[in-house]
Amino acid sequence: MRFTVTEQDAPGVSFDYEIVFVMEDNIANTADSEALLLAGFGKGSCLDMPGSRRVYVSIKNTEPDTIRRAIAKAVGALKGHQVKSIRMPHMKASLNDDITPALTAIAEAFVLSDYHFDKYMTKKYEPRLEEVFISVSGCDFATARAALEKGRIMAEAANYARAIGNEFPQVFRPQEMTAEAEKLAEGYETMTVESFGRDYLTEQGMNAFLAVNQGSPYEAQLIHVTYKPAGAAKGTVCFVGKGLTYDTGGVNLKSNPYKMKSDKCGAAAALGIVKAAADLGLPFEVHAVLGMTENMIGCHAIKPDDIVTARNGVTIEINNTDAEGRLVLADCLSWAQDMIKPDLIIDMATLTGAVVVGVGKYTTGVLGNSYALMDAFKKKAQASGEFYTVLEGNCYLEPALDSKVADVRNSFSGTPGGATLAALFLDRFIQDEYKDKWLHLDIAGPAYSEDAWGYNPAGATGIPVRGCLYYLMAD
C-alpha cells in the first residue's frame, strides 16, 4: 500500500473512491447531505454511497484515534469493492496545529485495518487497495511523507506480531520462533540473534523456566534479539516476552484450552518492537528476550507441590501449574538484568485472567514499582490508541506470596487482586537497582480477541507493539 502526498485538488490525480469525514453537527454541508439525512446518517454512522463513489464517516473530532477508528469503518464498508485507490479528506495545518500525528494515524489505520490471517485458507484474501492520496497544506511534503512512513512501519510491525500470534501450535513451536527471529535478523545489518536450549538453561540455573518445559517434547528456547544502531545515544531498552506456544495448563488442566496459541503474544510483540526499531532507525539499543516453551501434561510434567529454584536463587513452591508464565518470566527477567544490563526493562505477557476481570478485555494493565514510570508510560503509550491502566500494589498484599515450604508460591487461588499479585511475584526477581526501571504489561485482555474491534481483527491484535513504540519515541 502506497501513501501519496498531494496538493489540495491537485490536477491529474485519479482515484476510485473518496473517504469523507463528517463532523457530527455538520451534516448539512456535505455534497450528499440530502441523501445522508434521508438515510438517517448521524452520530457514529458510516455510509457507503457507490453512486457518488464516496464513503461517509461521522466523527466527533479530529484526534488521531478518532481518525484511526473512522478509517477502519470506511475500510470495512469498502471490503468487497474493486477499489484500488482512495482519496482522503484535505489535511490542513494552521499556525499552531501539527497535523503529523493525524497523518501517522491515517497510515496506521489503513495498514492495521487491511490485515488478514488467511495463510491456511484455500480461498485467500486478495488486497485490492494499492494507493491512498492525502492532500496537505501548512506542512511540507517531506514532513508529511515521514509521518505517514512512521505510521506504516509501526502498523506493519503490529501486523508482524499478529501473524506470529495467530500461528497454531501444531506448526509453531519454540524452535519455529528461533527460526523466525533468525529470518528477521537476516534483513538488518543492525540486528543479531542468539538462541539457547536446555543445556544452556540448565547451566544458568533457569529451573523455573525449565520446569514449565518438562512436559513438552519440544526443547525450550531462550531467544535474544538485539538491535544496535551505530552510535545509540539514548540508552538500552530490553523487552522480555512470554512465549508459550501452547498452554494446556499442565496438571492443573484448563477447562477449555482453546485459543491458547495466543499465549505467545507477548514474545511476538517484543519481536515486533525490535523489527520496528530497526525500520525506524531508533537511537536506542533495543533488546528482545523471548522465553519460548509449551506447557503440557504428561509423565514428566511439573506437578503441584514441586519446588523449583529460580536463576536468582529464590525457591518457588508450585501450587498451580497453570500459573506458568510468571515462572518463565522470572528466569528471563533475571537473565536480562545480568546479561544485558539495560537502562529500562519492560516485560509483556498474557499473564492473568484477573486483569481482564479488573479492567476489561480491551485494556493492558501497567504494573511496577515506580508510579512515575508507570504513569509516564501510560500517558505516552496511549497516544497509539491502545488502552492502558496503571495498577498499584501495596505492602499488605505481599504476605499472600509467602509459602510455608519455600520462599514464594506461584499462585494465590482465592485471593483477590490476581494481576497485582502476579506482578508482586515477578518483583521478587527484580534486582534492587532495577526496581524503578522495570515495567510489567499484562496484556491478557487485548492481545487476542474472538471478535474484531476498532481497527483490530479477530485473533491476535499486535498489542502492545505500537504503544511501546509511541512511548520510546515520545521524548
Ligand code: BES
Second form
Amino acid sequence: MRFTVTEQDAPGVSFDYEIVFVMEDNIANTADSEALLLAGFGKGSCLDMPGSRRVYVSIKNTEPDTIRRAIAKAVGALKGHQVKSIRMPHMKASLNDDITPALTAIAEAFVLSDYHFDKYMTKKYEPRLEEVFISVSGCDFATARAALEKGRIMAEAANYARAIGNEFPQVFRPQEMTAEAEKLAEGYETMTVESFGRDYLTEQGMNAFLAVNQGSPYEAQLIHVTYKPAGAAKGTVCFVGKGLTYDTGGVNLKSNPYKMKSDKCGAAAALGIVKAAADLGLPFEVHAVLGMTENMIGCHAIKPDDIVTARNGVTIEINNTDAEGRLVLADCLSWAQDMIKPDLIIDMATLTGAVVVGVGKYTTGVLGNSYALMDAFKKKAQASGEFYTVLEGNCYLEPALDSKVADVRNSFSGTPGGATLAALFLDRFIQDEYKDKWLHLDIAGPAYSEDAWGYNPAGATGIPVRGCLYYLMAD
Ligand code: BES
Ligand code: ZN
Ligand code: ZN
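For comparison with the form predicted alone, would you give the structure of this protein in the form predicted in complex with this ligand?
In what comes next, the whole complex appears, and the chain from above leads the way.
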C-alpha cells in the first residue's frame, strides 16, 4: 500500500473514494450536512454515500486511536466496493499541534484494516487498497512521509505476526517457524538466525521445554533471531515468545482445543517485532527467542505426576500438562538471560485463560516485579491503541506454587489468580539481577479473537507487536 503526501486540493490527484471525518459535535458544518442529518447521521455513525464517492465517519476527537478506529470503520463500509485509492481529509498542524502521531496512526489503520487471512479461500478479498492520498499543511512533506512510513512498518509487522498466528497446525510446525525466521533474515544484513533442536536442548538441560515436546513427532525448536543496528546500539532488548504450534492440553486434554493454533502468537509477535526493528533501523539490539513445540497427547507424552529439572536447576512437578507454556518459557527465559545478557527481557505468551477472565478478551496483562517498569510499559505501549493492564502479585500468593515433591509445581488448581500465579512461577526462572528488568505479557485474550474488533480482523491480531514497538520508540 502506498501513502502519497500532497498539497491541499492538489490538482491531478485522482482517487476512487474519499473518507470524510465529521466531528460529532459539528455535523451541521460538514459538506453534505443536510443529507447526513436526513440519513440520521449522529455520534458514532459511518455512512457511505456512493453518489458523492464519500464515506462519512463521526469522530469525537483527533486522538490517534480515534483516527485508527474511524478509518477501520470507513474501510469496513467500503467492503465490496471496487475501491483501489482513497483520499483522506486534510491534516493541518497548528502552532502547538504535532500531526505526526495522527499520520502514523492513519498508515497503521489502513494497513491493519486491509489484512485478510484469505490464503486458503478460493475467493480472495479483492480489489486491495493500493494508494492513499493525504494532504498536509504546517508539517513538511519529509516529516509527514516519515511518520506514515513508521506507521506502515509497524502495521506490516503486526500483519506478519497475524499471518503466522493464523497458519494451521498441520502445515505450521516448529520447523516451519525456523524456516520462516531464516527466510525473514535473508532480507536483512542486520539480522541473523540460529536454531537449535533436541540434542542442543538436552545438552543445555532444558528438560522443562523438552518435556512439553515429548508427545509430539516434531522436534522442538529454540530459535534465536538477532537484529543488530548498523551503528552503535543504545541497549539490548530480548523478546521471548511462547510458540506452541498446537496446544491440545496433553494428557490433561482440553475439552475443546479448537483455536489452539493461536498458542504460537507470542512467538509470532516476537518475530514481528524484530522485523519492524530492522525495517525501522531502531538504535537497539533486538533479540527474539522463540520456544517452538506442540503439546500433544499420546504414549510418549508427559504425564501429570512427572517431575523435570529445568535448565536453571529448579525441579518442577508437572501436575497439569496443560500448563505447558510456562515450562517452555522457564527454560527459554533462563537461556536468554545467560546467553544474551540483555538490558531488558520481555516475554509474551498466550499463557492463561485466567487473564481473560480477569481483564477481558481485549486486554494484555502486564506482570513483573518492577512497578516502575510495568507502569512505564503500559503508558508507552497503549499509545498503540492496544490495551494493557498491570496485574500485581504479592507474597501471600507464593505458597500456592509449593509442591510436596519438587521445588515448585506448574499448576495451582483451585487457587484463584491464575495469571498472577503463572507470572510468579516464571519469576522462579528469573535471576536476581534480572528481577527488575523483566516483563511478562499475558496475551491470551487479545492475541486471537473469534470476531473482528476495531482494526483487528477475526483470528490473530498481531498484538502486542505495535505496543512493544511504541514502548521501544517512546522517549
Ligand atoms: N494456551 C493456554 C492458555 C489459553 C487459554 C490461551 C485460552 C488462549 C485462550 C495455556 O497453555 C493453558 O492451557 N493454560 C491453562 C493453565 C492451567 C492448567 C493452570 C489455563 O489457563 O487453563
Ligand atoms: Zn495449555
Ligand atoms: Zn498453551
